[in-house]
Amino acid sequence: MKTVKVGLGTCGISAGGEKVYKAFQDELKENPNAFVLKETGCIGMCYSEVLIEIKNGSDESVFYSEVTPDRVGEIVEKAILSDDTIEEWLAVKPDNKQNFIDNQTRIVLRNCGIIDPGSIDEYIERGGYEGAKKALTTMTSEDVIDDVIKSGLKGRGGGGFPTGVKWNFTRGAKGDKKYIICNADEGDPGAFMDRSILEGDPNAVLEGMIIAGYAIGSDAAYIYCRAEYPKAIARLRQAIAQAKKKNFLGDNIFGTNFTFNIKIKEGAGALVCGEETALIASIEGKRGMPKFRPPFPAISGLWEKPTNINNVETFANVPWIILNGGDAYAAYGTEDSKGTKVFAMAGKV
């Protein structure tokens, strides 16, 4: 039987994809065994949307674009019921599909339109909570931290500074309560970088988190995601629902004597809360305002306890990581910058 697809990240949305949904809806009343109806989040074509994939039972795919209500009844009849393709409003014209597509290596957003954000198991069928497992199981933290220093993974947030290292700087801190912090602040114009790992993917930044906690010694964490993202916001607390009843978050995560919870902080839209003094601050129910450093969060952070932040897309590469291999992760990228790298590009490019 064949899936559809609806691209239902807030691109998709704005485009109006809740109504296209609706509108399969509709059709699967008339042809109830016709396809399987599913929602996903962005593949990175906003300028395409509202986007659609029809999968067949094999691998093949295909993507329209720009897909209105009015078309759902033809894409049904033809797409899907008569095997025919409508040339016309193909999103990745076969010809072209190397332009876009095929030539993007996906670590960060390996998951990100393909998976139903909202179902734990998809994520976990293509491998969720892999990483987590070796991690708890089978590794100390020392090793976890180890791994991350090999890959060379450093922050995404805009700061550049070696994850790894950061990690251990906390991990290395007196006190006895450490916190993480995921920076889901992203308020930079034209960037939603983070926005749609968070909509497309929200397990991975928490499989990332959970990784960190367990390497520095850490029990507690907050995700810090502006109000201006309530889908990202629906779906993180949905992902940490889901993980509370699979147990991978909450006590004796995988048998382990290891604990973890995370909460969820909404933020109120300051740009300066993005800096990570500022954003504890607004977690502390303080006006955020930056301090001056030293001493640096990993020292004294949130309620003056050592504290490590990272932001959404620097999480959304350890679970990889620690499953492939910091190695195999230094192997992409260049000399001073490895891994690979999420790009959002706006305006006239």
Given for the second form:
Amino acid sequence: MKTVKVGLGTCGISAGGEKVYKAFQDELKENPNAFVLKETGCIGMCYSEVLIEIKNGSDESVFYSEVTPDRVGEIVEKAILSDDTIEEWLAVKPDNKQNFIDNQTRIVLRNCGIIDPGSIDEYIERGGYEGAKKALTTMTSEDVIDDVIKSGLKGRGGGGFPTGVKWNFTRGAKGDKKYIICNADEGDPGAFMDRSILEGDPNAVLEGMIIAGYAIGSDAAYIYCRAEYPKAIARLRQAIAQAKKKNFLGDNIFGTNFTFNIKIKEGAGALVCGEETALIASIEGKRGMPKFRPPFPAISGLWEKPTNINNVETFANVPWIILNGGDAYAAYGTEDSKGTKVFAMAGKV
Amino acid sequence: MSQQQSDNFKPFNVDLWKYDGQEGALIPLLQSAQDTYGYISEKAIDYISHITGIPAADIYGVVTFYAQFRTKPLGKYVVKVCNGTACHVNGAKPIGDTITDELNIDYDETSDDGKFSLLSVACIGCCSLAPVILINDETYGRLTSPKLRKILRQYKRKVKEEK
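Show the same protein again, this time as the form predicted in complex with the partner chain rather than the form predicted on its own.
Time for the whole complex; same chain goes first.
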């Protein structure tokens, strides 16, 4: 049986993805066993939304771009019920050797546009939470930090500070209570990398945060997400609820004595709150005014406790690094900047 | 007059805001107050001050700091024009002008019948579809003036039918 996946990130939705999804649902009502319908996050070709993927029984896929509800009937008839392809509607033409997707190495976006972001089980099927399990059950917190340092991962929010070194500061800071914050206040013009990750693979961010919490010795975390990303916030809430049910969050995670909880704080529309000290003030319920550093958040952050802040994409790298080793990650990238980087392109591409 | 514009301030349930005395609750409290009433009234500030013990002046300071909070009621349909860089370059200005022309309101204004408000917002994160507007939670992208007029007229028809 064929599977149809409709890209329902904000990019897909604003191009009319929900209407296309509904049109497929209507087709299913008439012919309930014709195909399996799923939704997924951003597939990565936002310029050609609404994108759909049709996967046959032997895992071969074709993508159709700029799908509209009135094209759905023909797609079902030709491309699903029979084995034709409608060449003129294909997203990637067969003669196009420079396939946009195939030339990418996807670490952060390993699941984006592939899994249903609303299903933790699909994330687990693709190796999800294996990184956290490995860290918590077979590694010490020093091992985890060593591996992250070895990977060469630098903060993906723009500061470019080595992530493992930052973790080590907070780990070494004095304090009985420590916090982890995920900065999801992405506000740079034209940038939507973090939104794509949060909407397409929220569990990857949560898993990265759990590993960071274990490495640093923190049991409480906040995700500070801008209120302009309602879909991302909804996805995160859903993912947190499912992770709690599976006991990836809460007490005694993976049977260890490690406790970790994540809360979401919605931003209130102030660009400056992407700056870490302003962000902390905002979580505390104050005006988002930046403060002088030092003291750095690693020493005195949220409610004057040691606090480690990383960006969404930084956290999303971590499970892969732990699972595959720091060296494997460092094999990508340049001499000074290891690993992969997600880019968002907009305008006249 | 819409419910959001009503001056009759009903004392509301604290549970509604899920306030349990924890630190840092002010912004979530203000967000849910605004979700409920559409804006933050003076009475809402007094009430929050009363239950949290935070001075009203401090709360006012927080309200005016964040772009999300409004101290005036909004129309039933809120048109947000993205003025992020990608939309700006792709013609957010003529889009705003078209709305002003069609709905007879400027930025930060609400129409006399209380049905439409026009706001300018920073990047809403779907630059690939620039220029983009939001009408309540519905996104409209790749806009041109004629396409936009068509959309706005649909909303105007809806308003007429509601009457």
